[in-house]
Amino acid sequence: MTERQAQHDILVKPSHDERARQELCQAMRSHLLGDVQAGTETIFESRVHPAFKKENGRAMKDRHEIRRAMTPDPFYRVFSASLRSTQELMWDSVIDTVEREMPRLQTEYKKLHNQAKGTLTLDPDLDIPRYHAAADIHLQPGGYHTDLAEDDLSAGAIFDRALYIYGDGKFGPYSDAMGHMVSGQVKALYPDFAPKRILDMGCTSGNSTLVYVDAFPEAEVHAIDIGAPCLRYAHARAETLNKTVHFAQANAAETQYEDESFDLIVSHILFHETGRSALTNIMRECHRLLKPGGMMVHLDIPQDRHCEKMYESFLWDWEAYNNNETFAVVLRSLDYEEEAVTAGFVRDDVSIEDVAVGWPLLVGKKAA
C-alpha cells in the first residue's frame, strides 16, 4: 500500500466527498492499468493477431500495426474509453477541491512570497508554445498556463493533487520519486561531481525540483517552466518546505540565462509534452548554458528500443493518442545520443543509462 500523500499549507485539503471522489478515480485507474490493462494482452495474444496473421499472412511488424489492429476491438475499446473518462474524472474531482480553497490558498502564497527565500520572476510577455497552446496535456484544464485570476496558482494546485492519484501514490508522498531517480544515478555516475548551480527545465510544480536542494546542498538551485501559476504554486510550495529555489517563467528551447552559467541541467518527463523542432533547440540550449565539464540528465518515458515486447511498447503509445500527449509517439523512435551530438556534445561525452524502473536517463557531459 502507497503513503498518503505529504501534507503542507499550500496543499488543497478535500472536504470528506471531495476526497470519496478522488479515491475512486485513483482507484479505478489502478484497477484499469493492472488487471484490465493485462486484459488487453490476452485479448492480443489470443484473438487479435492470430486473425491479423491469417489474414495478412505474417505476423505484426511494430507498436503502429498492433495500435491499428487493436483499436476497433470491443474489450480494449472499453479499457480506452473507461482509462479516458477516469482521466477526466480525476481533474473535475480535484477541480472542485481548488475552486473551493482559491481564497485560502492565495492567501498563503501571498504570506509565503512576502517572506520567501527564494525567487520568483515571472515574464507576462512570454509565448507559450504551441505544443501547449493547442492542446491541455494530460487533458488537464487549461493545461500548465491558464491563468484565471490576479496571482493565480490553480494549475499548479491541480496538478500537485491530481499527480498524486494519477501515480496512485508510487512517486512518492511528495510525488518527487523522479527526482530522486535522476539525482541518485547523476551521484553514482559522478560520486565526486559537486555541482554549484543547478537547472530544472519543465518542473510544473516543483515536486522533482526540492529534491536537489537536499541532493546537493551546496548549490544553487534553479527551475524553469512555461506556466505562470504553476510557477506562483511550486514557489509557495518549495518556500512551505523550507527549500530555496529561484523559480522563472521561461522556456526551455530559450531561456535568458547567460552562457555557460550552470554546472548540472536536468528534467523530469520534459520532452515528450514538447514537439520536435522543440526536442533540437532545448538541447542546443542545454549545451550553451553549461559550463565545459558539466552535465545535462534528461529522464523519460521508455522509446521503443527499451521496451521488451512490442505491446509493451504499444501501451506506453496509449497517453499519445489518448492523454494529449502526440509528440510521445515520435519522440519514442529517435535516437537521443544522436540529437545531443547534433546540439553540440560530444559523441563519446554521450550516453542512455537506465533507472531503476527501466526509463531512459539521457547523460551528455559538455567537453572541457
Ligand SMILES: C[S@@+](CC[C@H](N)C(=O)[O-])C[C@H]1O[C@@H](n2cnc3c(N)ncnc32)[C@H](O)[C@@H]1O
The other form holds:
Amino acid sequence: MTERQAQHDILVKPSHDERARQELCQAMRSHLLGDVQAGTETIFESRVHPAFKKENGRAMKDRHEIRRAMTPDPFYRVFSASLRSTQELMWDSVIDTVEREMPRLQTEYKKLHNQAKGTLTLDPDLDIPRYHAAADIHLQPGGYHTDLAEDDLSAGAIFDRALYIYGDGKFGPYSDAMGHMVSGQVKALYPDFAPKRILDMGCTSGNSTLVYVDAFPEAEVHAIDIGAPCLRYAHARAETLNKTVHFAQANAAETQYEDESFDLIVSHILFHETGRSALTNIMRECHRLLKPGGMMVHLDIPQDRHCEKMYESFLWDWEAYNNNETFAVVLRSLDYEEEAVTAGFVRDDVSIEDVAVGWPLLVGKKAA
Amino acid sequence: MTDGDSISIPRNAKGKRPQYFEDPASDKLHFMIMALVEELSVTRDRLDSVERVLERKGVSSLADVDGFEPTDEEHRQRNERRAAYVARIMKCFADEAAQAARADPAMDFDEVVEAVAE
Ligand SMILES: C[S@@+](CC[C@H](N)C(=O)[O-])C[C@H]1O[C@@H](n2cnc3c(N)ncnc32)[C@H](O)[C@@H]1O
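What would you give as the form predicted together with the named molecule, now that the form predicted on its own is on the page?
All chains and molecules follow, beginning with the one already shown.
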C-alpha cells in the first residue's frame, strides 16, 4: 500500500466529499495507466500495426508514426479522452479544497513567514517566459505563476495536493521521491562530495528541495522558481516542516546569483516544462554559477533513446500532446551531453546516469 | 490579502483542448460520463462513511459523517473497492483488448446469422 500524504499545517485538508473526488481521480488514473494503457499496446500490436504494415509494406519506424496511427483508433481515443478528463476533474476538485481553505492558509502563511528561519525573495518584475504563458502546463488553471491576490499561494497549494493524487502516492508521503533519487545518486557517485551551497532550480512547492536539507546538513540550500504563488507556499511549507531554505523568484536561465557561487545545482523534472532556447540558457547558467569542481545534476522523464520499446516511447509523449507538456516531445530526442558541452562543460565530465526505470540523470562536473 | 478573505481561482486551463471524437458532442458526452463516474463514487464513499459510523457508534449524525476518518485498514478496503468500481466502468476496454488478443477473431453479425441459419 502506498503511504498516505503526510499532513502538516500548510497542506490543504479536503472535506469528506472533496477527498472522495480526489481519491476517485487517483483510482481512475491508476486504472487507466495500468490495465487500459496496457490494452492500448495490445490494440497496437493486434490491429493498428498490422494494418500499417499491410498498407506500407514495412514496419513503423518511430514513435511519431505510432502516434499518427493510434490517435484515430477508437480504443486509444477513449483512453486519451478519459485520462484528459480525469486530469481536468482532478484540478477542479483540488481547487474546491484550496478555495475553501485559503483563509486558513493565509493566516498560517503569515504566522510562519513572521518567524521564518529561511528567506523568501520575490521579483515582481520577472518576465513570465512564453512557454509558461502560452498554455497552462499539465492543465493547472492559471499555471504556476498567476497571482490571484496579495500574498497569494494558491498555485503552490493546488500543486502540492494534486502532485500526490497525480502520482498516486508513488512519490511518497511528502511527494519528494525525486529529491531522494537525485541526492541518493549524487552520494553514491561521489561519496566524498560535501557541497556547501546547493541550488534547486524549478522547485515549485519545494518537495524535492527539502530532501537536500537533511541529505547535506552542512549545506546552505537555495531554491528558485518562476512562480511567486508557488514560492510563497514552498516557503511556508519548508518552515512548518522545520527546514531552512532560501527561496527566490528567478528564471533559471538568468539568475541574480554571483559567478561560481554553488557547489551543487539540481533540478527535478524542470527541463521538460521549459523551451528549446531556455534549456541551453539554463545549462549555461549552471556553468556560470558552479564553482570549479562543482556539479549540476538534472532529472527528467525518459528520453526516446532510453526506451526499450518504440511503443513505450510513444506513451511517454502522451502528456505532450494531451496535457500541455509540449516541450517534452523535443526534449525527449535532444542530445543532453551535446547541450552540456555547448554550455561549457567538458565532454568527459558529462554523463547520463539511469536512476530508475530509464529516468535519466544528466550529470555535469565543472572543470576544476 | 487580509485574513479570512476568500479567493476565486480560475477553473479553465489555457490551451486548446484536443478533440478526441469525430463529433465534438461526443467529447462533451464523454466528459459528462466521467464526471458522473466521479460523483457516483463520491456518493458511494459517503454512504460507506455513514455505514461505518453507524457500525462503530450505533448512532449517527451528519457531523459524525463529515468528520469520518477511515483507519489504515478501512482506507485500504476503500481503495480496493474503488479500483474494482473503476475496472467495471472501464470494462469496455478490457473486453475489446480481450477480443483483440483472441486467436480466432469474432465473426461479424451477418456471419453469425449465416452460421446459425445453417
Ligand atoms: C514539474 S515542476 C517541478 C517539480 C519540483 N521540482 C519537484 O521536484 O516537485 C516545474 C517547475 O519549474 C518551474 N520553471 C519552469 N521554467 C523555469 C525557469 N526558467 N526558471 C525557474 N523555474 C522554472 C515551473 O514554474 C514549475 O514550478
